[in-house]
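Coming up is one lone chain in structure tokens, specifically the form predicted alone.
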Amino acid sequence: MIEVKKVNKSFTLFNQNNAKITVFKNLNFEVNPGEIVALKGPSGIGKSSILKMIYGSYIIDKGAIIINNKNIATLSAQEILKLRKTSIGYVSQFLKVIPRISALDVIMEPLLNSGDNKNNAYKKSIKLLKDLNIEKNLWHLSPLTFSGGEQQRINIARGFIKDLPYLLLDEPTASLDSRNRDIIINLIKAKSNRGVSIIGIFHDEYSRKKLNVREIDLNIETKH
């Protein structure tokens, strides 16, 4: 389960008289093993922070989040990033890679980090391109020289390759046609049939129905 406990969160803007910006003031949720919990809310209100602050990229000024019954906040940066590795899924708006790494390469990745052998690692990521209809002729290219839609396939398979209870997901349906969509869909409905806990941003109304999220409103849940 992840738990989000009196979670307060302000950014300071040292280029405008280090002005205080209250995002998130008192807010509460919790997602169950396998429950996929969709955010709400217009542009700018900090869907994306939450996201962060449960991956642990943002420090959060009050409250706690729990996951596998260790407090976010408290954690150093090297508990941090072995937390990442054992249990944490993410899946960013925007694929970030080095230039002139294959796609193969960026997907087998994470489980080589985690000490997985090629061989599986290959055969995993090799499932996963088929599966998102990826070309195999883009294979051993770099994904910076995608279409905006394939990159977004490949960020994906590097978020899904592992088996992890949680999977954070920031508008992961964006850029694809429907057809894609669909099998994206599928894949984040097999995560959560595993158990998997997943939040997510969804902008399509689509795939919130097809996903039968439970939304989180956070015009209601945070107090300005």
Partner chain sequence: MIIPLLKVTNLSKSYDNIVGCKNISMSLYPGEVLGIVGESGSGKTTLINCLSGNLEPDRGKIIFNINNKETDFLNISESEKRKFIRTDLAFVHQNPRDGLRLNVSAGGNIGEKLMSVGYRHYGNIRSLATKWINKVEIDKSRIDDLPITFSGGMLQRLQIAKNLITSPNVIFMDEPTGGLDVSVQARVLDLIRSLVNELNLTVIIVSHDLAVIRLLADKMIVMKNGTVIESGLSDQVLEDPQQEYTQLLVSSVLHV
Given for the second form:
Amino acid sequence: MIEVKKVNKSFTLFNQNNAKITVFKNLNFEVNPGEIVALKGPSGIGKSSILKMIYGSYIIDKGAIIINNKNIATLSAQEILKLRKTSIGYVSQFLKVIPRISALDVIMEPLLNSGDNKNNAYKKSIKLLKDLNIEKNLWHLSPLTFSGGEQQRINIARGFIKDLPYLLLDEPTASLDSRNRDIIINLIKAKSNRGVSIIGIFHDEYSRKKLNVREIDLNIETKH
Amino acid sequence: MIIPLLKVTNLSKSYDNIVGCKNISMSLYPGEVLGIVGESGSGKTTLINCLSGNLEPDRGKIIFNINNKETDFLNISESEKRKFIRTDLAFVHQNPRDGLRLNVSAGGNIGEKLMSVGYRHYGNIRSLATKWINKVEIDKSRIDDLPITFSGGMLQRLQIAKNLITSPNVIFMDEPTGGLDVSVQARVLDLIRSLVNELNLTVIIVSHDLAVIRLLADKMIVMKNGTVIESGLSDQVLEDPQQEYTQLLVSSVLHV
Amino acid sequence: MRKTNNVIKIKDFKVDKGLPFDQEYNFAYLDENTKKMIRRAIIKALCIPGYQVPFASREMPMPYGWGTGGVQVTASCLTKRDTLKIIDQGADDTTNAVSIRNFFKKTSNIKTTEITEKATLIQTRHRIPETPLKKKQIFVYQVPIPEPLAFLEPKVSETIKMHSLSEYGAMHVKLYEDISKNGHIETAYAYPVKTNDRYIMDPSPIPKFDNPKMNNSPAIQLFGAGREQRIYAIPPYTKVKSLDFEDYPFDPFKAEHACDICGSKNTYLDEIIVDDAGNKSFICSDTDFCNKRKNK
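Having seen the form predicted alone, could you give me the form predicted together with its partner chain?
Below is the entire complex, every chain and molecule, led by the chain shown above.
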């Protein structure tokens, strides 16, 4: 379960006349195991910021985000690192990888990092690549040379390869054609069926419907 | 409760009236990669030189805790300190020529680290050296060649092999890709990253290249005028910097 | 020893004409205060086997590289009752040996010999005699570079630290390089040793064939490096071990030949080109030992 309690977030831009931008005040919501929550609202309202706060990439100014009975706002850096490794998966909007590393290695890495053996990681990755409809001749090439849709799928594969209880998805179905979008939707459903708590940003109505999401409208939630 | 592998408290070092670093406190846990960033003269190098035993700080405490054995780094005898540096620490220099003997073969360079910790069996030294030459992706037929015949990228990989062969507990890296061609930087970075993951290495890496820190480091500290002005998870410091200087640093990165 | 000296017959000495004893010099050239200073260094060196003791090396009336360190040590140890033998590469009749012998005859008027057993003090360049050294003999080596770590570490402050902390691991790098290049340890002279399980020491450029002779020797072994201003020593009956690898043990190599003059099979040989066709002859480098065998 993820609990977001009375969270405030603002940015101070020191290099732009100390402009202070308040993103939201007093944000509250929770996500139960197996539930898919979609964050809704116009761009710039802070959907990605919420995911990043839950993941620990953004500082939480005020309030608490509780995962596994731990408050992200007060955890030390190494405790967040540990929590990420054991519990939280994050699929960013764009793939960020080192040049020249093959797609297969990119996908295997999270497993190898948490001590899985190479053989096992290889098998799992191959299966995921097949499920995601990535052509075999691309597996050993760097994803930086791929199309946007292919990169997005590699990014998802990397985020989905481990079995983690919490998943944060930043526009996972953007830049995909309808066929591949359905593949991703099915993968997300499968995760959800296994009890994974999922928070996502889905730009299209179709995905939200298919996934049967509970919507949280930030326009309403943050206007208290 | 995990005990930090390295705990630094109020570390200061100045050169006459010039501040090298001032009141630095930080801790590092096993398996973590810590990035140190800051502009030239901010005290990055002074800090890692103090931590790695190359420089004697003026004040402060450096405590290593390795396998539940506590070492008060600044309060042990010279011989204990040198032994500790030899067996538990490693230092990868920006210029591989500073960390290698250019008149000694690649295998001899790697083997020296083993011999310095007591290996006296040629066959064992040779086979371990071969294994590590392979590991850093140098063709093993080059093992008896002198480093002067190697390219910059190969030299850096050789230096990395030399430093890692004895499984040190903390590895210091000073701009490890700084002197390399852009085309080989990526490969060396990838090598470092895969070794860090595979061997669960604990690393302190100094770089002014934020991309290197983003790729390698779990945590980072930002230094300015000898002090730490911001620290935290690398992605947090880079994406949500809280200090004016850090914001400036992050926004100065060229995106082409 | 003194008794032995009394029975030495005159024919044992090669008398170099034209070099009379010169009474104007202090005995053995050096002044007594200098000798005292050097003796103190020698005693310290004997107390810490293999440790290089700095000393205020004097200008000698011969160039550096001709044994000025050895000569100062010899001069400081010499008494009027001593019998001196000087060898250069094992031979008593080569330039360096003849010059130094003349030098001491001129400045001290002591007895000299070519016979190893009869000498009480032997100064050597690059060999240890085949005849085993005995109790009460002093054996002085001429040393060009006393620091065995010099090839690894150019800083003297650092080598001093390495010695004091026994940081000797890197010493094996040279041996490693030998094996990887040649399949065996190629180093043939100045082969490093560990003295009394503590200090790594350069035995001066003697062939490694001679290294085992240093171990547990009844004689006092002194090493003098004039230009480098260092004295070190091996006291009698001290363990001296040549460095090696477990799987490549030390091997005191010699040429696979017998001496063409005396027929000896277990002595160190010089290889000599004897004609323009490149034919070779192998003869003992220790002339005294070879002569004795030949005359038997």
